[in-house]
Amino acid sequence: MSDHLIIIGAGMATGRAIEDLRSAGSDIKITLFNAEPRGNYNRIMLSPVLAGDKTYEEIVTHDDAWYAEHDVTCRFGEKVDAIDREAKTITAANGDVLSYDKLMFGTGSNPFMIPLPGHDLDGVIAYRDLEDTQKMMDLGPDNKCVVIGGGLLGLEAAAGMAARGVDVTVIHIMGHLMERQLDEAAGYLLRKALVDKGITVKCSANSKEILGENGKVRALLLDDGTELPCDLLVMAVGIRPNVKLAQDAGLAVGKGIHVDDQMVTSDPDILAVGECVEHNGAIFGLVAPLYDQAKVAAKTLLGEDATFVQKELSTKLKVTGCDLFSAGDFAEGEGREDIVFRDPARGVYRRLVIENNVIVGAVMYGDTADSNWFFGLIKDKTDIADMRETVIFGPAFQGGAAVDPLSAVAALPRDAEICGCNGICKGEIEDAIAAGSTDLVGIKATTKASASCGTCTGLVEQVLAVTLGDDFVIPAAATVCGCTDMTHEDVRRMIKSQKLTSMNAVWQECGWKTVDGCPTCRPALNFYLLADWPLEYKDDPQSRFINERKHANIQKDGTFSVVPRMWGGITTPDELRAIADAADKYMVPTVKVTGGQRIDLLGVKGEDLPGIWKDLNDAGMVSGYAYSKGLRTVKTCVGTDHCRFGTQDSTGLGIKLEKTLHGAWTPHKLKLGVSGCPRNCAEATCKDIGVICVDSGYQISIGGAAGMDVKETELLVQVPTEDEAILVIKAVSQLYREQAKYLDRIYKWMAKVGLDWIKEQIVDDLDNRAALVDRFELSQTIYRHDPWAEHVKKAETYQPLANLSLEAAE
C-alpha cells in the first residue's frame, strides 16, 4: 500500500474512510484537511442539536483523542488551495506544499441559495454546518424566522426553531411538502401537524426578494405582494456538489466528481466520497450510501476488491415528531393500484403502491413501526399475492391475527435491513451478537447499527431479544449521573427510608464516587432534600442553577429579566406605573407583556437587581419566580366578572391558588391555568395543571404541556366547590413534588405513574389527600416568602468586583 494519504474533508464519510482503512490494520500515514475548525461529526444530528435534544458534544464523532490514537494528523481551519497531479502535490492555504501517494476528496457539497434580490443580507443563512446552527440557535424565542424550502432540511429548521419558541413560517414553492418522498395526503397531514405546532406553513408560494433595512434582513416578499417579517431568513433549498478545487485540478466533473465502482476518479491516484460525487449519474445526500462508498474507497486503497452498488433508498423524517417513512417510487402509473389504509383518530396513514405483485413505493404517516419490513419488500421485490389482503397491516398480522412483535423480528430474513444510515442487515447482527456482543453498546461498537440518526435502536434491540431470548438484559435506568451507579428512584427511596436529611448523608449512604457531586447532581439532590424534609434541611443556594441563584433569567448579553408576579393576571394602574417608572430608572431597554399575563423587564445590569426589586417591592409586588423549578404563573380569564358567558369567578379562583401555591419548588416549573367556561379562553387544558368551570362547579385536568411537547391535559376530577378544587389542586401539586423525578413536568410523570394510580392517590383516598395538602402546607410555612425582599438586603453581593490590576497600577 502507498505511504501517504492526504485527505480534503473530514465529513462522515471520509471519517468513516479512516476508520475502516484503520480496523483493517492499515498504517498508512494520513494528513486530514478540513475547512471547518473540527474534525468529524454526525452532521444528520444537527437538528437534534437545534432542537435542544442533544449538544454538539454528544454528536462529535472523532475527538482528538481519537486521531491521537488512530495517527491521523489534522490540519483542522486550512482549506488546500490547489492540487498538481503531475507532481503528486497538494498547496495547503498557507502555501505550505505536501506530497501525496493518494489523495481522497470529501469536499461535501454547497448549499444552494436562491439569487434573490438581498440574498447577501447579514440575517439571510443555509442550513449546512454548526455554524448555520448556532446562528438559529442564538435567535432566541419571540423572534420571526422565514424558512425557504419544505423539504426534510427546511422542515427540520422550522421545527427545531419553533421548539425554542420562534415564530417560524416556511415557504415552499410546490403545492404539498417533501413532494419528492411523500404523496400529497401525507404532505398534507404533516402540514396539519406543524400548523398544530404553530409553525406557519405556506405552499404553492414563490418567493420574488428579500428586504433589508441598515443591510440585515427584516422580511420577504413573495410574488403576491405579502410581506414576510422575519428576523432570520434560513434557505434550505437543496445542495450541489463541492467540485471547484477538483474541476481545477483537470478532474472529470459533471454534476459531482466522477468516479468509478471503486470510488476512483479520472486520475488512478485520486479518490473521493461523499455527497461530492457523481457514480453513474447519480449524486447523494443520504448518509447510508455515503457509508457505502467509504467501505469501497477503503478497500481500494488496501488493493482489496470491492464494487459500489447504488441501492433503493428509504426516507424517515427526525425530529418535528412527525414519524414519516418513504421508499420506492410511489408516482401513479398505467398498471399501478394502491392499498390505502386511513386512521384519523389515530392520525396514521399508509399507502402502498403494487405494480405485478409487487410493492414498488410506500408512503407512511404517523406510525412506522413497520417500515423496515415494508422496505425490505421493496428491495427484494416480494411477491405479496398470498398475502395481499393483510399487507397494509404489516407483518404482524400475516397469518390473519396479530402476532407477539418480536415474532414479526423473528421472521425478518437474515438480509433484512435494520440500520438503513449504515446498511446493516439482520444477519450481520447476529453475527456480532454470535461473536461476543449482547447489548446495544456491543452492537454500536461493533457494527455502528444505531449509532448514526438512532430511529432504528428499539428494532436493534428486539433482534437482540429474539437472539439471545432469556440472557438478554433490558438496558439498565439511567444514573443520575457519573456520580453513582443510583438511579433517581433509587435515590430517593434511599433519602426516605435512611432519612438522609443533608447531601453528605446522601454522599456517604449512597456510595458517591466523588467528593462533593457534580453540577448535575447537586440541583437534584438539592430538590430532593427540600421536597421530603422542609424543616430539617436547609435550601443549599450553590445547589441551584444560576437563574435560580440570582432570582432572575439570565439573557444572552449577561442581563437579567426582572418580572414581578402579577396574581391571576390582575394589574392596578398604581402597579403599571411603578413598573413603568422602574423601567426608566434602570434604562430597560425592553418591557414586554408575557404569555403567562405578566410584565417581563428585559435587559436589567445584575447590579441594578437589588435597585429594581426594592423600588417594585415599595410599589406593593413581589418576585414573579418566572426563573424557577417552581409555580410560575395562574393564568385565568375574566370569568363571571366580566364575561357573559363564564360560569364560575375563574379570575378570583386564579389568585386564590396563585398565592396559595407562591413559592413552592417542585421538579420542573408548574403553570396552571383557570377558565370560566369550557371556552376555555385562559388555555387551561395545556398547562401542568388546568381547571375549566362548568355550571355544576370545577373540571380540574393535569398533565399539559405546549412547549418541545403539546400535550392535552386529562380529567383528574370535578368537584363541586372552589375550596375542594384548591384542595385537589394542593394534594397534586405535593403528590408531584414528593414522587416525580427532577426536571420531570408533570405529562412526564403521569406517564409514569400513570392516571389511575394518582387518582387512586387524590380522588379515592380522601386521608391521603389529607394528608398530602397537610405536608403541602408544612412545605409553605418555610417557602412561601418573597426572595427579593430578602436580596436586597444584601445588596452589596451584586456589585460588581473591583479592577484590582487597575488598582494596583493606580
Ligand SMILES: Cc1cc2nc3c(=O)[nH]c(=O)nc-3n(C[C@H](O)[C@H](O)[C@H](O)COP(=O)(O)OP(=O)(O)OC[C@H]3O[C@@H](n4cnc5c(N)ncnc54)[C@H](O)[C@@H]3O)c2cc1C
Second form
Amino acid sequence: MSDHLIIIGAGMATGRAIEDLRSAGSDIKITLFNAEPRGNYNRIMLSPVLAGDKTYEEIVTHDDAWYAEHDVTCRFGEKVDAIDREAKTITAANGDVLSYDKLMFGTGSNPFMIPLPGHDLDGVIAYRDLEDTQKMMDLGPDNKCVVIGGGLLGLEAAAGMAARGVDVTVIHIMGHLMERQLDEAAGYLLRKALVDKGITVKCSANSKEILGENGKVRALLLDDGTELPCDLLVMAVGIRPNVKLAQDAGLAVGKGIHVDDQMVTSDPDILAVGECVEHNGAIFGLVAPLYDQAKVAAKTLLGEDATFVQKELSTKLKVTGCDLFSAGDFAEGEGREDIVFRDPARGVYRRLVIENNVIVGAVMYGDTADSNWFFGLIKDKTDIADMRETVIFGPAFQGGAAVDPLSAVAALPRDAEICGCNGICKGEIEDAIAAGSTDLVGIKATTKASASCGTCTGLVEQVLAVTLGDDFVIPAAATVCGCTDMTHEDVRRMIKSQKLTSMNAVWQECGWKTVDGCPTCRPALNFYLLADWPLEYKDDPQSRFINERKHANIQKDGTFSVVPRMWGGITTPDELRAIADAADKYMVPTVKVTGGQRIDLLGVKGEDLPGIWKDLNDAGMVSGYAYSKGLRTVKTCVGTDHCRFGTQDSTGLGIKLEKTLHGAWTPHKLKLGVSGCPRNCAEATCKDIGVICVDSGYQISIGGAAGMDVKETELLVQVPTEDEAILVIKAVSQLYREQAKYLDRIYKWMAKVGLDWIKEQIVDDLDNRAALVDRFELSQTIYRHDPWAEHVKKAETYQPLANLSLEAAE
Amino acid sequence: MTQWIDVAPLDDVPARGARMLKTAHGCVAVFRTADDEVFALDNTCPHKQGPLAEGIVHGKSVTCPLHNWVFSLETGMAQGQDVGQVATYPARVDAGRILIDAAQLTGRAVAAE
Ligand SMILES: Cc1cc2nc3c(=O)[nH]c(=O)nc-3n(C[C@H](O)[C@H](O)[C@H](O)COP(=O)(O)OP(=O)(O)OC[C@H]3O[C@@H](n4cnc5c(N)ncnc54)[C@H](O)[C@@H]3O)c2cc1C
Ligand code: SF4
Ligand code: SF4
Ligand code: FES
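The structure above corresponds to the form predicted on its own; please provide the structure of the form predicted in complex with the ligand.
What follows is the whole complex; the chain from before opens it.
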C-alpha cells in the first residue's frame, strides 16, 4: 500500500502541490482537509468577482470532478483540530483520528483585525474568502462602506464595491496609498484615479473606535473626531501567517512555520507551503513564490532534489483603470540613482532605481505595457550602461525621443482656466487661434487672456505653441528651476486652475523632472500651495528654509536669533524684565534693537530655543516671525497718544494691523509702517505697505523698499476710516499672496502687474475686495497662531538625536 | 570591523529631513530621504562650517543652509562648481530603527588624535 499524505488547507499553494504530484505520476494516497466548505478556487480572483467582472464558478480551479479524477479524498468544511506527531495522527473537527505518513501544512494566513473597540460588531469583516466577498456583494447601491487599509486588498475591495454603486470611503493610516509598493508620486496618481471613481480617500487618518447600534456597526470614529457612517466596515490592514495548529503541535514557528529550502518543517515528516511558512526570515503574501514552494514540496515528497529560492516580486493592482506596477526595491541602500519620467498628458509616471548600472526597482503608473520588460531587467540584473539615457522610455524607444516640454499644457482639458483675471479657458484661446489670432497680441485683443495682470502669459504662449506647432516660437522665459520647464507664473496658474493641492500633484501635472524637487522649487511650491489651498494643503516644514522650519534666524556660527513680537513696537516693563531674564539665563551674547522696533536676542544655541521660547511665552510674548517670508513688523510712531502733530491713533492702528496680519505667509517678507502724520516718523513710505494718517483719513500706499533696492511707496487709495484701512490692507496682502512670484516683494510684483491693475482689484471692485478679505481670513484661521508654543511641545526634536560621545570614546 | 549601534527610531527624523548626533569628536548629521533611506555625514560644511543638518534635503542631496552648497548624501562630495567633501559614515535602517557604524566613528577618533 502506498503512503498516506494528509494536507491541511485546500488553498492556492496546496492545490498546485497536488497538481505537481499527480502530474509527476505519484500515486500517494491524499486526504485534503479544508476549513472552508469548498475546494480550491483562485483566491486572487475574488476581486473581479466582487467587481462583477467574473462569477464564482469561473474562478474555481479544482472542482469535484477534478478531485475524483485525481484520486483526492476531500473533507471540505472540516478543520484539522490537532496533530499527534508521536503517533503520526491528526484529529479532525468531528473527532475522527487519521494516521499519516506525510503531512503538509497549507493553512494560509489570517487577516489581521485591529483590536479597536467595536471590532467584533456585526458588519465588521475582513477580505479573505468567498464569505467576505459575498457580504460585500450583498450591500446594495447607496449603502455606505468604510474600508480601513489603503493597500492592495483594501483598494480592490473599495473599487469592487464602488463599481456596484456603494458609497465607499477608504481610511489609510500612512501619507499615501500602497506605501509598501508605491512611492508618493505614484500614490498620488492612484488616489486621483480612485477619487474619480467616486471613492473617498483619507490618508494619514487614524481610526479610533467602531461605533455600533444593536450589536451592528453604525460608523467609524477617527481620532480627529470625524464620524464616518457605514453599513459595513472592511478591515484590510494585513495578514498574519496561520500557525496556531503548527505551534500547538510543537513545530518550530517564528512569524510563520519554519521551513528549510526543501519546504520541510522542523519535523522531517511534515512539510509546509504557502502563506503560513517562514523561509529564511521571509514570509509571503503573493502567489508567485507560493507556486515555486509547491513545486519544491512536490519534488521533496517524490524523493527528488529541489531547492526553493526567493525571487524578486512584482505587484499589480486589479482595479480597472488603475494601471500600476511596482517591483524590486525602490528604497534604502547606498549608491543608488533615480531616473524619473513624467508625462502629464497621459498621466504617466515612471521611476527606475539604479545601482551599479543595474535596475533594482521600478514603479510605474499609467502605462505599464512595458512592465514585463523592466521586470526582466530587474530579475536578470541586466547591465543597462549602454541604454542608460533612454531606458526609461521602454524597449520601443531605445535610441528614441526626448520628453516634450509642452506636454503639461497639451494635456489640459478645454475647460481649464488659463487666465484667472478674465476667466478665459484653454478652449476659448484655441478657438481664437483657429479664428486667426496667432500671436500673444492677437490673443490679448480677442480674448483678453493675459491682458490684465499678465501672469498667465507663459501659459497662453504654450497654448499657442501646442496649437500652432513650429509656427509659434515661445520667447525664452526663466523657469522655476532645473526641475521643470515652467515659469513661476505657469505653475501658479496650474495650481489654481487644475486644483493641484499637493506637492505630488504639482510635480506630476507640471512634469517635474526630479523625484522630489530641489531647494529652489520646494519652498516656492510650499508657499503657493498653502496660499491657494489653506484648508486642503498641509504646510511642509521640510520644504522650508531652516529659519522658517525652526522659527528662528540662523546666524553664521549656526546659533539662532530670537525676536519676540512687540505689537506695534509697544512693550512693557514686565516684558522687558522677562527678556532680560531670558537673556541672562541662556547667556545670550548680544541683545540688539532692530530696525523694525523689536528686541533681538542673538546667539542662542539651537538646543536652547524651546527653553527660551517657553520663558518668553510664559511672560505673554509670542514669536515675532523675524525670520519669515511673512508679516514681519508694523512700525509705528506714537501718533495722537503723545505727539502734538498726530492726526490719528497710528500706534493703535499698527497694533490692530499686526494682530490681524500676524502669522500670514507671503511671497517675500512683508513690512508695514504707520505714521501719524505726513512727517512720517515711522518711515512708512519705504515699507511694503505704508499708512500715512491725515486729518481726513488714511493714505495707504504700497511697493516701498529699503533693501538692495530703495523705493518709495505709491498711493493705492485714501480711505476715511480705520476699519476700511484694515480691510484694504488685508485685501492687498491677499492679492499679493495669490498672485506674486515667490521671493518677489510687493514692489517687484507691482512692476509686473501694474499699480492700475491692483487698484482695479481692490479700489474699484468692492466685491472683489470683500472676497479677497474673506480668503485672507480663511487662511488666517489656520496660520494666525504662535509657532513657539507649538514647538515647545516638541522640544525634544531640538535636541541631538542621540549622544554617542561615550561610545565613541571607548 | 563594523559595529552597528542603534541610535534612534527612524520616525525621530522627519522624511526629507535631518537630525544631529553628538559624538566625542564632533557632530554628525543623520539624514532621512523621502524613501526612508538614511545617511550619516559630518555636520560641518567645508565652506564656512554651516550646520548641514539644518539644510533642505532633496533627492539624495542636502543643501547647506548658509550659502547653498549642495552635497551628495552618498559620497559627501560637493556638487556642481563647488569643491569640497564631508566625511560619510555607514548608516542603515533595520526594523524601523536607525543604525550607525560606531566603529567608523571611533576610527575617526583614532585618526584625529
Ligand atoms: C482578495 C484577494 C486578492 C488577492 N490578490 C492577489 C494578487 O493579485 N496577486 C497575488 O499574487 N496574490 C493575491 N492575493 C494573495 C493570494 O491569494 C494568497 O497569497 C494565496 O491565496 C495564499 O495561498 P495559500 O495556499 O497559502 O493559502 P490560502 O489560499 O489562504 O488557503 C489556505 C486554506 O487553508 C484553510 N485552513 C486553514 N486552517 C485550516 C485547518 N486547521 N484545517 C483545515 N483547513 C484550514 C483555509 O480555510 C484556507 O482555505 C490576494 C488575496 C486576496 C484575499
Ligand atoms: S509721524 Fe507725525 S504723528 Fe507720528 S510721531 Fe512723527 S510727527 Fe508725530
Ligand atoms: S545688512 Fe547684510 S550683514 Fe547686515 S544683517 Fe542684513 S544681511 Fe546681514
Ligand atoms: S557654510 Fe555651507 S555653503 Fe557656506
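Computed from a prediction, not measured in an experiment: that's the story for all the values here. Residue numbers count along the first chain shown, from 1.
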>> Please check whether S497 and S779 end up in one rigid part once the chain is divided into the two parts that move between these two forms.
In response: yes
